[in-house]
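Take a look at this one chain, the form predicted alone, written out in structure tokens.
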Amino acid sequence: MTLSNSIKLYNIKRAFLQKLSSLVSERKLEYQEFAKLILLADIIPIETANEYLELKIEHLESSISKSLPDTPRLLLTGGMFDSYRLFEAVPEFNYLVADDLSFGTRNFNFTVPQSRFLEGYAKAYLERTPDPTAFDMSKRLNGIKSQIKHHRIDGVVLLGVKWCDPDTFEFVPIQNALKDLDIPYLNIETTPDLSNQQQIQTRLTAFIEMIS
């Protein structure tokens, strides 16, 4: 596979999970049946991918009559977080309507040039918005800002893995910019093997009841 053909393979990837995040928002499909989709997309081979994302697309466009019952709007945010288990396991996280998760939106909400690949494609990473460890503090809560107007959100869960402080280090700076745009703020930390989901899902619950 050509360079290109692989920019070009990619980008069409790309394009379907921001199509399919536009249905999140839109309550139109689940977080917790597009965080699996963004797992399968990533495991197997992108031209089986690509088909299977554009056939489910087409079938939700295709069935969808309703929209999913109207509830408060959740932001995740956070860093190097790729358990969805953790989703299927708190049905809460189905409040979701947009994630920033190094593995999920983050990961695939920009495109790269088809021409000059190489400098396209460094300038493609280095201009989105960056991880937590990378902290450019002003570029990820601009970020995060745009995706609260852009989503309307809520409340914003703020996710962290324990034992993983760099990921944390970004936590009060975020807070401070949801305090003054008087945006509620939930900070809830897991595990590697989601030993405490039980207790995030009573605070998300909590949480829920509290901005409804």
Given for the second form:
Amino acid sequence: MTLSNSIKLYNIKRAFLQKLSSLVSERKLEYQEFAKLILLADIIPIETANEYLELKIEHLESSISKSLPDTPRLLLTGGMFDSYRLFEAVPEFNYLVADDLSFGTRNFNFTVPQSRFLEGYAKAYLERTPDPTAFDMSKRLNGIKSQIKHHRIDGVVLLGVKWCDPDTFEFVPIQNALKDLDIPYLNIETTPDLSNQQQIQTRLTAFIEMIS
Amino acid sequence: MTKNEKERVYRRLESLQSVKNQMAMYYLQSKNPYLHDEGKKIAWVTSGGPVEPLIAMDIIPLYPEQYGAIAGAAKDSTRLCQEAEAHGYSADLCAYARTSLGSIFSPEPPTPMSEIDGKGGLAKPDMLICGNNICGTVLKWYEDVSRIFNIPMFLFDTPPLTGENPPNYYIDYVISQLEDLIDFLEKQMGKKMKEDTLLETMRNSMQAVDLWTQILELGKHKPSPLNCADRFLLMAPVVAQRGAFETITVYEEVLSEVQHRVDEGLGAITVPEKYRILFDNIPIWFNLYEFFNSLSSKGVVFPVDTYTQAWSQRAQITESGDLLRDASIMYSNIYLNKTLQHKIDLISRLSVDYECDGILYHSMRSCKRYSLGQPITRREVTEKAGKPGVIIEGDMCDSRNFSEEQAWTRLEAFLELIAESK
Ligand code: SF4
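Same protein, different state: after the form predicted alone, show the form predicted together with the partner chain.
Next comes the full complex, this chain leading.
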């Protein structure tokens, strides 16, 4: 496969995932299922992933909306969290209408230009919403603010991976920004093996009750 | 083994007082209320950050990491860590960062030189210089400090070095970082950097580093003229005052005293040396004296460690005027900016050169950069250099992460193992 062709295929995949995330925001797709689609699309061949995602979108658009919870509308923000089975194990995560995770939205909310190859590639990665490891988090803060507005968010869940300094350091400025916006938030720290899963569920349930 | 041995088995190093005096003057100057009127400013700098351009521009560099060590030795760092946690910072973050952030929020932070200065904490910075050649944590930490004080921050970016010698494209990139740093400093100070002043500062710095390296190398002698705690206290000027002429004078005095010990066959500890151990990582500051003194009483000496070696890096200051190139190599070639293999090779080499019987790896819960890979390092060093190792868990500043009993149990077993193999 040529580089140009590969960029094209991955741009298509990113566009499909963007579309699916908008269906999550419209409450036509559960976040739990969306998280599985993100993972699946990462591990199967790109052509097959694109075919599958396209079919999924067609199906969702033509089917009658599921009866998903209407409120509160939650945003999940974090870093390199990849233990997606948490979303399956804790059904309360279906209150999510959007995420701001390294392997979630931040991984597909941009397009690589077809024309300028490596330069375009580099720019796309430099200009997208940065991960916590990158310098200058104002872009990430702005991204969170615009997601809050765009998705009409009622509350934010901050999900940090224990012992990840960049991740948990960004909690504080994010919390301060949320306080300024008067948006309720919940801090969660967990380990890759989700050792405190039960506690997460209890706290998330309480948070949802509090802001409902 | 008695944990808190009462008997003092340390030989007092007279020149340590000169180091303390120099550091007292340095901290006092940083609290000068007329500092700005005198055309000076304060920068908070990471330990691996380039300090010479700052000194050449009349900027006083202050080190929050060094402050962490001071607060730790004063047994006040855990309180400051808790203060940071009360402001939303995770208890698993680097304890130097938490100590420093806690001191910003605390109404009563310990002061570096309490006997001469009533005001608490480090002097407030005018700017921040953050070098990521030690870890990525400092980047986030300094970004937060920049927001808290609303002051500018310069990121000095040195990508991790995968080989021993940086390739040309790498050096060019770091040179561009140094050029940007100089632009940044000129803007902050409203004046131009004088090249000859920078060159002179670099020369002073290299001379101090050379003296420091000579002091460290004397540890190869038996008995070792210096122990870990000596070096951890003596290192303050080479960290914070490289480039200042006073550091040269003070280190000449230290070198002469340490050389005298070697000539006279005097060791750092007053009991016979039974075990020579290499210490890896930052010390447990809040337990510094208890820890090393108790071990000394059992004849354990630490002739070398990886932490103080980190400041023995020397740039070849050439007359060709390629100052930035030399400096860029020096600032990239940092222990923590290199691979695990480099660490394995260095520990293997040092443990042989300093005739150590084994290695004590201090696994610091809150510093992942320094501690990650220690089990692999231990295995590889044992294979490569034939030196056994023990890992003890602790922390540089957060006493909640250190169990003295557990550490001693492991250490006792380790010393027995060495004794049996001798
Ligand atoms: S190297 Fe370790 S101790 Fe030093 S600033 Fe980074 S995380 Fe903290």
